[in-house]
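Encoded as C-alpha cells, the following chain is the form predicted alone, with no partner shown.
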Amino acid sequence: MRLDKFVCKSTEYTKAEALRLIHAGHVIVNGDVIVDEARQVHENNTITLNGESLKARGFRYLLMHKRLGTICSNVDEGYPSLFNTLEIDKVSELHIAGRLDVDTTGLVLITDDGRWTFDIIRPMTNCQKVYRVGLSKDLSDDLIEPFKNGLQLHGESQLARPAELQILSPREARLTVTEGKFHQIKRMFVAVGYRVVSLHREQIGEIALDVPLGEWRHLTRDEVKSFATVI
C-alpha cells in the first residue's frame, strides 16, 4: 500500500493533509523518516506520525446491484455514480473491482483493497463473471463453438479467451467469460453479427447477486476469501 493511503486509512486525514505531513517530515517508516508519498508500506511495517503509532482499518468489501443509468465511478460524470447510494464513512476510498458500463446492470463488487481487486480482474486467475444477454435478432445454436473457440474483436490482435455460451431463449443467452476487456460482451456479439440489447451481471466467481436492484451489502469473510483460492 502506498504511504499517503496507509495514513489516509489509519487516521481521519485527507489525502491533501496526508501529503503534507509526509513531505514536512512527519511520518516515520520503520525508524526512517519517509518522505515520499509513494513508498510502498505494508500492515507489518512501524508507521508511526509525529511519534504516534498508525494501524489501518480493515479492508471493505461489498456487494452492490447496480441500477440502469448509473456508473462506475466515485463522482458524477453525466450519470450519477452508484456510489452516491452507498451511506457508510469514506466512500471516496472506495472503488469497483471489475467496473459495468452506463447501460449494464447487476453484480458489481466494491472495495478499498487493491490486492483483493487485482486478483479479480487479471485473467490469468481465470476468475469467472456471468452476465446474462438480450440480442437484437434470434441466436443461432452455431454460435456455440465460435465463443468456446475463441472470438478475433475488432482493434485486438489475439483471440479472446474461450468463453461458454448458453442460449436460454431465441433472443437471450447466459455468457461466462474470464477476462474483461473494454465492451468485451458487446463487442464479442458484434463479431458474429449480433447487437446486444440488455446486459445484465449474475456472478463473479462463487458469489452470485442476491440483493434487491439498487441496494447493497457486506461480504462474508468466506465470500471475500473465496477469490484467494481462483487458478
Contents of the next structure:
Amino acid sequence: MRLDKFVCKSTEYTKAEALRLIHAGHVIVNGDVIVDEARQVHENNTITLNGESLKARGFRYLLMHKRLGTICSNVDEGYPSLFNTLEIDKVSELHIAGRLDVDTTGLVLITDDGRWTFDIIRPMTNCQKVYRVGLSKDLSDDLIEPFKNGLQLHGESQLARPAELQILSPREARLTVTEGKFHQIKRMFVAVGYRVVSLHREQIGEIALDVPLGEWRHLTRDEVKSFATVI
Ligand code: URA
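Return one more block: the form predicted together with uracil, after the form predicted alone shown previously.
Complete assembly follows, chain above in first position.
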C-alpha cells in the first residue's frame, strides 16, 4: 500500500497529518528517509515514525443493507451518504466495493482494502452480483435468451457479458451479472425496451444480504476469503 495510507493505518493521524510528517522526513522505510507519500510499502518493511516502529491495523470488511435515498460516496452530495450511519473509527478510509445508485437498495460491501475490492468488481474474476428488479411492464420469456447472449448497451463497444434472467412474476425478475458498469442493470433493461422501477441487490459472490434495512455487520473471515477463489 502507499506510504501515506500505511501511516494512517498504523497511527491515529489524518491523511493531511501523515503527509506533513512524511514530507518533513519523519518517516523511515528500511533505513531510508522517504518523503514520497506514494511510495509502495509492505507489511514486511521496517517503517518508523520519529523512531517508533509502525504496524498497520488489519483491513476492515463490512456488509450493509443500503436504504433508498442514500448514496455510496463518502460525502453527502445532494443526498445523505450511507457512511453517516456507520459509527466506527476512520470512516473516511472506507469505500464501497461496487456502488449502488441513490434509488437502489440492498447489499453493499464496505472496506479499506483496495485489492479485495478489485477482485470483486473486475469482470475477469466472474464474481456474480444478484439483483431483484421491478419493471414498468410485463416481462416475457423471450427476454431470457438475449440476456444470456450478451446485450448491446448504449455507448459500449463490446457486448455486455452473459447474464442470467429469471422471471419471478409478470413485472419482477432476478438478474445475475458478472460486471458492474455505470447503471449496468438499468441500461441492460433499456436495451430490451424496459424501464427499471425498482432495484435491489440481494447477493455478491457467496455473500447474501442478511441484515435489516439500514443495518450493517462485519464480514466473517471465510466471507472475506471467499472472493479469492471466485476466478
Ligand atoms: N445497476 C444499476 O443500474 N444501478 C445500480 O445501482 C446497480 C447496478
